[in-house]
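Given next, in structure tokens, is a single chain: the form predicted on its own.
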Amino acid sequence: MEEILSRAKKVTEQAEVFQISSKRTPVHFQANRLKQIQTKESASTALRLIKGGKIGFSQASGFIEPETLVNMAMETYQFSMPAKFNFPSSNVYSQIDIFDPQIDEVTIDDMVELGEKLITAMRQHTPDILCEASVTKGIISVHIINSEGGEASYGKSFFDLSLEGVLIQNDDMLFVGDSQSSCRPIFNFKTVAKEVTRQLELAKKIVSISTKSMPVIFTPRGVASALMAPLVSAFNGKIVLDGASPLKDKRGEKVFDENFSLWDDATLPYQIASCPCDDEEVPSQRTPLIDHGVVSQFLYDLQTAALANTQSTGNGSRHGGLPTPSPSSLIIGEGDVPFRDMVKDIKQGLIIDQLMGAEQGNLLNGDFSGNVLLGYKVEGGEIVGRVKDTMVSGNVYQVLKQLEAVGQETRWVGGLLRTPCLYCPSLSVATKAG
């Protein structure tokens, strides 16, 4: 890395070298049986430079000659966008716990046993269920240096446990599932097993539901699958800068329900999206996006922040190319209403646990629609069974503008979102039965 930077500094005004390596071991089960065990190792090096006020970029996997990487970046800068930022100088980064050495001590036999126990627990409850499960561990190492004296390096461990189950009975297909992620090993499979068992219990009875507008409760998984994609787009600083976000002129305005708050936080201990700095050496932070209904801030990397005349929020993330604004861990603030009280309040309504296809709507406008992959009917304040052949449609901004209640209990979904249940007073529901 030092040689790459040294060579780049001779021919440019500023330069930055980013290097990431990872070792990942997934253990995968399919149709209730162990299918695959493998260890994957990868490494890549990226060079970003500023010459003549423009950005040059090159990237390579594995080993590459420093001169070759520099020449590749030099060939791109004259066709690239103007650079409106400077690389950060040396920073002091907060100590964030994201590495657990116990990850190395977890053997493949341990991971196989964990997956087998998870599937066994499911089949003891529902013998005919077909399960796919994965147990994955890994370590990531990141090192960044630049010509302005900035340098950052860290190691992160991760562990993931996930389960998806399919139960086929005649023409009915029931899909259930859950997952857990952490920077620490997860030895207790019972949390995932308990959640999937709960889904199976609630889904035993199939009931019909009417086509009309009705109250809807989004579970944490329902929030993730139905509501988050439009919000992530709307708070992306680049989309705001391009004028495509419906929130572009709304900063400081009350757009959402006063009980709804959302923030991005890359400083949480042992969360898989946490890190001491982003992929541009900007220190990580907690960024309020919605504060009691008021639009507070957007997510920026160095370039978009400079174009918007503001500061980077430490959300510059690389996805195989130049950094772009991306969220880390998104947190929706909890409310004060227990889930059971939400259910008791509904005479006839729907609980959405998993929505399929919601991202096919007009994301930038906030529209969503999709099939209810897993959902339950509420009648007379009780969950009476699972619904089939049901679709919902709505607009995220309308849903979140007036919430009936925000749930008291929160949970992580996919390791990237922590949210309570959200109770919407009215949403359009359509079924085949009509």
The other form holds:
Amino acid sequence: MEEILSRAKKVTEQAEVFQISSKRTPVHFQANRLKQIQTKESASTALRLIKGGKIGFSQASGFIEPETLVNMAMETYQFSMPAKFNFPSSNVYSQIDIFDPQIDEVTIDDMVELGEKLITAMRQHTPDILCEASVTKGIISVHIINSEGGEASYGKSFFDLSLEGVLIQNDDMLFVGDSQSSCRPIFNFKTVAKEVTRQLELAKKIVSISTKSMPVIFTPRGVASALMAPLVSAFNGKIVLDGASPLKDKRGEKVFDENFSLWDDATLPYQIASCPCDDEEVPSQRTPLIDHGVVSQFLYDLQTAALANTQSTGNGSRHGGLPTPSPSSLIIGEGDVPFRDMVKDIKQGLIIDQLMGAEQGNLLNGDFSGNVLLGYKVEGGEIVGRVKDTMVSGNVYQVLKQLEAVGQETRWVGGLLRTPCLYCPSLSVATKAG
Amino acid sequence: MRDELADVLKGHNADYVEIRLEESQITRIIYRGERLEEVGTTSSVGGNVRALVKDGWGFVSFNHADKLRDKVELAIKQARLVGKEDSKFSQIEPVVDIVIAKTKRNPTTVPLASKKQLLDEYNDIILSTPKIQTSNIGYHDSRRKITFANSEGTYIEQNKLDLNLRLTAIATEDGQVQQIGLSLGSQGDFSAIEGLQDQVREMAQRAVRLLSAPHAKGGEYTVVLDPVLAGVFAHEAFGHLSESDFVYENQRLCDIMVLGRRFGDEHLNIVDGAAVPGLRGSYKYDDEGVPAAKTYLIREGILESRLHSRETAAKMGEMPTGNARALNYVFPPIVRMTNTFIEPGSVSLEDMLSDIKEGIYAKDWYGGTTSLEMFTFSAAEAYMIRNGKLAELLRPVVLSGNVFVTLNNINAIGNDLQMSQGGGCGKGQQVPLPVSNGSPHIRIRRCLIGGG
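The structure above corresponds to the form predicted on its own; please give the structure of the form predicted in complex with the partner chain next.
Below: every chain and molecule of the assembly, starting with the one above.
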């Protein structure tokens, strides 16, 4: 990559080379049995350059001649936007634990055994369940250098255990599932098994619910599937800059419930979204987004921050192209109300554990509307069964403006969000008339 | 290349081995408002090996194609760890073929400056519309060469072109944000995205009109879907359920999806097929080297067949349909749709609307997803229907339903089939795969709409 940089430096003002390589080994189970073992190796190199004050970009997966990569980027810069930033020179990165050498010691046999144990546990609980599961381990290594003397490199390990189960009775299908991720190997299947068992227990009986507004509890999975996509979009510095975020002029204002806090944190040890720096060498940090209901900060990369006259928050992330602001780990602050007290408080209401299709609405405006793929009816302070053919819709800003309660218990969903349950006093529920 | 791959594939103790090598060039152009956010070119070389041993699969993907024989051996070793039974894999005739991409106006040879000029023009139309806050434009074109060889003697080179454009107009007023998008695509014809000025202007104006539109009240309605949305409905509500990899190892689902089961009235015909030429989901061979077909999923309301890979076909005792597709070399092929559509009937849109007292006319696609049984999909544009006539514009609506009930509730099929080429389908992590969907206007009674 030094050769790419030195060639690029000859023809441009500034340049940066980003290289990422990874090796992952997923073990897949299908229909309750081992189906496929994979080894996936990948390596790609991206070149970003500034010439005539404009940004050029090219990227290659697999081998490419340094000269070709430079030429590809040189073809694009003249059409591109002006660069408002300089590549970082030397930065100091804090040590963040994201590599566990134990990952190398986990064998394929260990992974097969972990998946088999998980599936066995599910079938012991519900013999007719059909499970799809995967156990994945991997390592990633990232290396970035630029013409201003900046250099960063790190290695990250990761491990993921996930299960999706389906139970079919006549024309009814019940979907359950959970996953767990870490930079360290997962040896115990019980966290995932316990969560999925809980879902199966609550979903045993199908009950009907009526079309009206009612109190709703979002479980952590419910929060992730219903409420997060509009928030991620609203706090994206780019969308704020475009004026398309409803929060664009709300910094310092109280827009959400005072018990609601949200922050982004790329510094948590052994979380899969953690890293010492982002994809353009800006050190990782913890960024408050909502502080007790008050809009605090937005997420930025270098270019967007410069356009908005602010500093990068270290959220420049690459998804096959130029860095763009993306959250790392998102955390919703815990409250003080236990889940069981929320349920007890409800005369008639709904618990949403999985909402399907919520992100298809007008995300920018905070609207969500989806089918309750997994949800339970509450009657007289007790969970009475699972609902079907039910849709809910609402607006994230209205829901989070006034919460009845924020849960005491928090949990990670998919390794990227840690959240408690959120109890909302009223939401529109629509269902088939029967 | 053919001899080299044949040599690498020789002399292994496996039931089946295949190698896929791929070279691609992708150009992306992204606008956000006035800013041309990104112009970039990505080149990629890579490949994979897939091996079958005693019904277990091993898969190895890579960017560096050196030591190919070692990769074949690793895939076989992994497959051997999995396999415990006799392999079942449909027999097909080995093929040797080279397929050249058909193109009217090859997008990859259109100069970047011309692409930018066209997109600038569309962007200016959007941004000059009053009350429009900003725009998003995503353009990409790709050129791909895929070389496929397997242990049965098949050797196929396929060259593919693809083009996709999504334009979004975003309107704001008093803290409200509304957006409308337009998605287009083609298999290697740049002219598919030229001359859209009027459509783009109309789209931007509609986004502004949404700012003052009311939400639909949640509940059950008779709905009329336009061809674009009805195509998404065919894809989400039924297409995914006909993908056999969901079905073949699931006895209960096999019982539900038994061929010959009635799903709708006699007017209902749903088809999928890559052999339907000239569409974004069209190809000559799938990613297992099986020739493309045209498959009736539902004929005259009855489940007639389903989509297969070589494995699912063998395990269900049916014929392969050429539907095994991989997004790229990083993934093994899985059962996917290609071009999915509802065949036209005979009802005019006017007749369809005429006897609806209160209903919803839902147009254009925003998104869709399915759990197999339940599906949801969203319309970008919706109107109330009152006393047989289109009435006020509504905020976008999300429709949801249960596949086993909803197909039976289709009570009119229009005479105006139209294919939509802007979609990309996601399954597992393999997204977006080029597909097309289509339908004439259809009317569904008792469809669930999420309120606002």
